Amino acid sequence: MEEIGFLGMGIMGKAMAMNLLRHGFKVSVWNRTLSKCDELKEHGASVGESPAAVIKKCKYTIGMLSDPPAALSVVFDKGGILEEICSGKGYIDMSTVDAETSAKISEAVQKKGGSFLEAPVSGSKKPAEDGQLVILAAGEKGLYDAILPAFDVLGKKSFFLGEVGNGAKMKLVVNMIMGSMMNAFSEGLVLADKSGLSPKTLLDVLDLAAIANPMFKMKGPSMIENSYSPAFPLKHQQKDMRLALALGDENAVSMPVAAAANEAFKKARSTGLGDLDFSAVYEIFKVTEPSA
């Protein structure tokens, strides 16, 4: 396959670009702080000076940015994608954004003659490193088919969901459920501990019960050790909760559980936990409120 561009060398982008390199893809990378590309360069990647430079060099370019403003910035700012995107080139935005942001990017890319695909992923650092992401794509089917060899390296399963916006919506629903589950899990760990039960035993029980799931098994042991190395930063989880709640407002869906979870993540951010893993929300529930 032709050289692939990759914009954004954060936790996820770096792992994904490295995975492509390991599987023999030629990759051209860019990050706002260019020094974050150094490790990729050591493994054979070329480095572009701007998103536009990467687009110019590569037929297909992937973006993995932190939030909607960052996703829009690489497209519309000086040196952005729109300066070089044209017929025959495709842009695949794998960031987690709202459907409105995806639609805005799609329209701008298509006006320049380019092809667009949104493809947010379910999974964090370890699945990204291992090529075990779940890819939720929507947009131009031709571009989806063309980029599938790369998706097959990056993920264990790819879904094509139709028109632009559907990928963003599916990802927000998934992350809303995940964030709500993490809050309930945290409450349960605290309740077990305060009730004189062993949180470690609770993990063993949950792992054998009907609600067993990889998140509890993966996050639980580190949570009870107060270890929150960021696989998925809490500030990004809170951003996704906020965007999911906005989607709920748009569709008149009552979401009291998600709203409560969002408040817990906001409280965690306000106490300086935003850059830690999203499982650090556990710390909020461990705090005993002073009696009035």
Given for the second form:
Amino acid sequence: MEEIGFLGMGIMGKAMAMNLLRHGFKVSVWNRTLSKCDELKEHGASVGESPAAVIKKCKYTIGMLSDPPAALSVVFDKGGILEEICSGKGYIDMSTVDAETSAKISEAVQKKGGSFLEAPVSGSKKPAEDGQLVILAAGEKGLYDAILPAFDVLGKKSFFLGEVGNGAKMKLVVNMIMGSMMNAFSEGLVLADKSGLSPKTLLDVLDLAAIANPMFKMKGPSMIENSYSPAFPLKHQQKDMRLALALGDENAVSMPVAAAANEAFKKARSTGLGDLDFSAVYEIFKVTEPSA
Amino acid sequence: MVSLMRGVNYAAMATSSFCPSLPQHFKPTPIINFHQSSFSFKVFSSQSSADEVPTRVGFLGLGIMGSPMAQNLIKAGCDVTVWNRTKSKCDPLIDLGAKYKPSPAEVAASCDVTFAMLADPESAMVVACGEDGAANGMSPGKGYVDVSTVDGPTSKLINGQIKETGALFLEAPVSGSKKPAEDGQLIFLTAGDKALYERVATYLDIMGKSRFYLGDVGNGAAMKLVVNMIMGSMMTSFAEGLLLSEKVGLDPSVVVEVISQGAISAPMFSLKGPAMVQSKYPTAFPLKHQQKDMRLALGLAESVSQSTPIAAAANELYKVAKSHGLSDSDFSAVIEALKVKLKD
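I would like to compare: after the form predicted alone, may I see the structure of the form predicted in complex with the partner chain?
Next comes the full complex, and the chain you just saw is listed first.
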């Protein structure tokens, strides 16, 4: 397959680009802070000085940005992809954004003759490193088919969900459930502890129960050690809850549990936990000191 | 004759025993009590092999859970005597060879160890401590194992009444609903008299896949409530997601599939998701009992001054579902509470 462009060398982008390199893909990378590209360069990637430069070089380019503003910026800003995108080229935005942002990007890319696919992922740092992401694609089927060899390396399963917007919505639904679950888990751990039970024993019980899941298994042990090394930063989880609630708002869907969960994430952000793993919301459920 | 157990590595059994071997995957579990931690080792109990006469086992309460649990004991060759408030529910068990007594007291008196599986704290209290209750048939050398899910205070009350007779008590609520009960795959969360725990381990292993001994009475009840609190909140989150997906034009069946591939994949979601998408809620765990557990968990949280906003929000949805007449549906019917309809 031809050289693939990759914009955004954060927690996810870096792991994903490395994965492609390891599987023999030629990759051209860009990051706003260029130094983040150094490790990729050492492993054989070429470095572009702007999103436009990467698009110019590559037939297909993947974007993995942290939020809607960043995703829009690499498209619309000076040096953005619109300067070079044209017929025969494709842009695959794997960032997690709201449906409106995705629609905006799709329209702009297609106006220039390019093809567009939104493809947010389910999975954080480790699944990205291990090529075990779940890819939720929507948009142009032709581009989906063309980029599938890369998806097969990046993930364990890809879904094509139809028109642009469906991938974004699917991702928000999944992360909404995940955010609420992390809150429920945190409430349980604290209640166990305060009731004189061993949180570790609770983890053992949960692991055997119908509600056992990889997230509890992976994060539980580090949570009870108060260790929150970021696989998925809390500020991004809260962003996703917010976008999911907005989606619910637009469609008048009742979501009281998600709303309660979002409150906890907001509280966590306000106490400075935004850059820690989203499991740090656990800290909010422990006894907090009243502010002086 | 004791029939072979599922999942047991008989090749590893060093000695032959009257008592079935314990499952290999069971790990030692710390006993947590207020003053010290110590390890509870899985004891390859040879107590039963010293018995000349098989233990007479009583079983009170033959509902969704009690019936398959008692059936598993009978099929394993145990000597079982049953009682149920509605006598007809005993008939299938009697057909399988169970004996019958017309009151909890008489069951307890005629048995060495009596299990009780009732729907809620009220019935658990009545069966244990009411007129003709099990306590009236208890005496030194006997044991009462309450497998009902109740609050700590109720469990301690029952414990007190039973211990007064000289008998031993074990609270042992389970994690797992109808199918795990049928398949002998329950998880026992026990607390109370350690000696009774060791004595009934055999029976817990017939009915379940694992067991925990958690120390003083109240700890088993608390652990069960914590687990079900998390479960109740998870179900409502899942329901919110399914409903949202449908309203924004996604296929909820695909949502179920996507979830099954990722970090939040849980057996509960894969099992119940497809039916929920069809608006079907076949009862494995009645919604009214899930709501009871949420209520008791919130009570536990209150007793230790803990704020639980997610569980509180979830509880409201179960209450709404109950008000819509969904008490006896599976607890997954809580999704209906999110679908607002005006009264005609």
